[in-house]
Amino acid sequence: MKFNNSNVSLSPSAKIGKNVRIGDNTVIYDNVVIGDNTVICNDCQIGEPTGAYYKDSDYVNPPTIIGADCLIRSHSIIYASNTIGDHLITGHHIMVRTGNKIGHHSSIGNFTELHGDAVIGNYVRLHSNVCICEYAVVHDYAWIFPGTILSNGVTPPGNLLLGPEVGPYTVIAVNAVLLPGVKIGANCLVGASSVVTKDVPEFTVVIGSPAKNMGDIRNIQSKETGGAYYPWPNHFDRGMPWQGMDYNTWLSQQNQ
């Protein structure tokens, strides 16, 4: 474990890994577990208590897990209770409130922010200024673009939250608004701007406020060849465990 400086307030109950590195003016709190060669960068809080610590005085801060090969980059707040896996890289000023569980390989842009109790999946990419309600569920490998909110208040206000579903491999356009309890399918396109108000079958592109049915994303051609640009696996590897390799290729072997 490596300090930049002497700044840091590291929990005696803290789990530190080989190979650590903690910023200036960075606050590890206690039960906090951070795997190997992790980062985190300065003006941090991790496993920021809940809200009972400020009325509990028996309060236990519950654990919160950091997978190992993380970059939590200047200024993130991520509080207790949440489940991180390997190789998170975020950006700055991320929120990350309690309860939430985030696979390996993800990413989370600047600004952006989960409320809490989401699952999010592996090689998920969250982009800036996206905000994800509780109880949202995204799958694996799916992209959510800027200013794209996801939300849960079925009568606002009050207690029903229904959180929407991404399918995996499926593609939000920025600014785009997810309403609660919409189930967008696998291989999916939402347009930039659109309100999704219902469940969207996969291979399906919706466009507009409130989203329409286009026809089949299949059918989208590509700028460059033009043939078939989706699914986007079979044109887009950077950052993607088939990198290098031909998707289909790469699936198989997953199968086997």
The other form holds:
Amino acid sequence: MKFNNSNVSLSPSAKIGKNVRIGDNTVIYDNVVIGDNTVICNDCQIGEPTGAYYKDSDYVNPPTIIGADCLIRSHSIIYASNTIGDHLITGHHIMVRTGNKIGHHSSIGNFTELHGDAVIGNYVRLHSNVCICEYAVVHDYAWIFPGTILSNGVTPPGNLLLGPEVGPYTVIAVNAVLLPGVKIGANCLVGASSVVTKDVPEFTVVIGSPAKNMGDIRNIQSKETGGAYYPWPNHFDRGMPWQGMDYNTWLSQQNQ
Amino acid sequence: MKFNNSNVSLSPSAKIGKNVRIGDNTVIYDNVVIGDNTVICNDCQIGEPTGAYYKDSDYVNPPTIIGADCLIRSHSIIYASNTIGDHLITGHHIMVRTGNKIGHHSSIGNFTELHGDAVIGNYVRLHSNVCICEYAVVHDYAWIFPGTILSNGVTPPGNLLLGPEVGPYTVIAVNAVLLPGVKIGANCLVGASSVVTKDVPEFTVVIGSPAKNMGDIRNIQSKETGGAYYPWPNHFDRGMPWQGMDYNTWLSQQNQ
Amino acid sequence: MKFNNSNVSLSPSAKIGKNVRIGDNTVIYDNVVIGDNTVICNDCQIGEPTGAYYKDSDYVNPPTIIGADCLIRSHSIIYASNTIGDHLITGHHIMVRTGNKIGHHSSIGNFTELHGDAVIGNYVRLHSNVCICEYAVVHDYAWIFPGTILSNGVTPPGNLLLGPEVGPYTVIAVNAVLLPGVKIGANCLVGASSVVTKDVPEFTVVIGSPAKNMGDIRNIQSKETGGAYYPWPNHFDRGMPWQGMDYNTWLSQQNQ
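Complement to the form predicted on its own: the form predicted together with a further copy of the same chain:
Starting with the chain above, the whole complex follows.
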């Protein structure tokens, strides 16, 4: 019973790729571009306009680019002016405000929101109920687990907003908070419910509120093998470009 | 392509003001009153009835009042029996249960929920994913940032519910928890991920779990000017009634 | 104006009980079974298929069982392959992924999500914005308050996932985190914003990050009577099988 093409509202100015499917009750607003084979599920708002749309008769919706082979699940809202790469997979009820740039092969979990003007790399995993503030930067292969908040208000409320930065391969556990402007290096691990108040160098584990340096991530043992677990790409490949091959082999191929 | 007036369900007993626009697939239940120029976006439930509606054939929906010039964004649910002032702006997916009183010019962010019977003042900013328990009181010009929870169960589960109180101009940072019945005075700042376990006097900064007194908010320097940043109305006016004029000038006009 | 039966999408293979009502714009996918008198409100997706549905032309939706006398509120998503008992009541915007088993007379609050393959007992209360990881077990009469996260990734990201376990009658306050594999015994209380890092024996109060043993729950006084408040069933019965009678009387009847 796939989609019924029932009650879909599709702007005449939207450019829809080949084999795109759009769910029931979904609205595609003006100037949205959707790549081939992408699926937009039911009850979504794609290219959602800002508040000006309701006031200004001459409002023009800025372009929204969604790549090919994406899967946007039901009840999701993606504002106009976002640029999203290929192979994005989302959960339900995601909320993406204006001006974000999202790479390819990334994912966004249920109820997760991007407040705008963030830069999200490739193969990034934003789990459910994550809050990404404006101007945040999340690098390739980073993982952010449920309930974590990246914040940017230095003296709230105010106009001085500094987005935090999460390095490549870094893992932020559940319910953590990154304070404005902190930079977390590559291959770090931030513990559950930690509050990160200052920069974290690469390969570092931090835990607590305020988060304290607990040592080198490469000292964490695998519960399965007893050897070092991190960097995690040596032990986990699902959905990653090195899936089915050794990470180091893949890496050496990239560097050729 | 504004709204298409497609698949709207509008109760005959609803009273809709002039120039009100209602989005696709939105339901307006019995006895809802909507002020002039208000916009209700797509996929909303306004005047949502309680569970009794599905069981009692003689259920009568209590009145729901929504003011003028409001913007209620998509996928939002506002139960019957709420009273909401003019110029409310909401994000998407908000959830407002029964019996709340919300002032004018306030805002409610994405995924934020009010459990019922709370009193929210004017120019209050509830950011995204905030949880306001029953019987909470949030005074004018207060700001509550993402992920914060106001709780009320003294010995949960139980019938002794004490709503916390947030004073005017007070700022609660991300992921904080206010325990049942705590009263936070005017012009305070609660740090990220703090747990407030006892009353906080005005002009106080508290941080930690349990939250400790870190001194007077007026000692916090502006990162931009080096001078005192708080009270914040001296440095921030967007959307506030003193926008475009000096706060103290505005204040002196109010007191005349 | 109950439901209008407007824009409902109902699979021919769904089996719908007597007196079931289905809200506007709701989709019931293949092989869903719904018990008598259950109400599914507007804008829901019931029996939501996994990603394979969009790729495999021979995808067959696994059976989804929803019991009798349930109330599933609007904008909720229940994936295929869940088994849900009678008398479930949900809030809005709930998200239940695949393979969960949920008992009877339980409730799931607004924005709460189950990631899959969890076991939820009878008369369990999951409040709003709770995150239940895969393989979690929550026993009968347990309460989990808003913003709490049960996590399972031992060395994230990875394949070693250990679901936490919450004992019967145990209460988890707001914004807490349970680390992977922790077992919390019966009749415990976990304080607000706590991080539970190790097993907790029955009748124990734990608070903090990491959570520390604060003593026996039976030493907590009722603010109303001055006597012991816990075990809470002696003082609270709303919606419980001992409602309107003494808990111990009910208990002795059960044991006969």
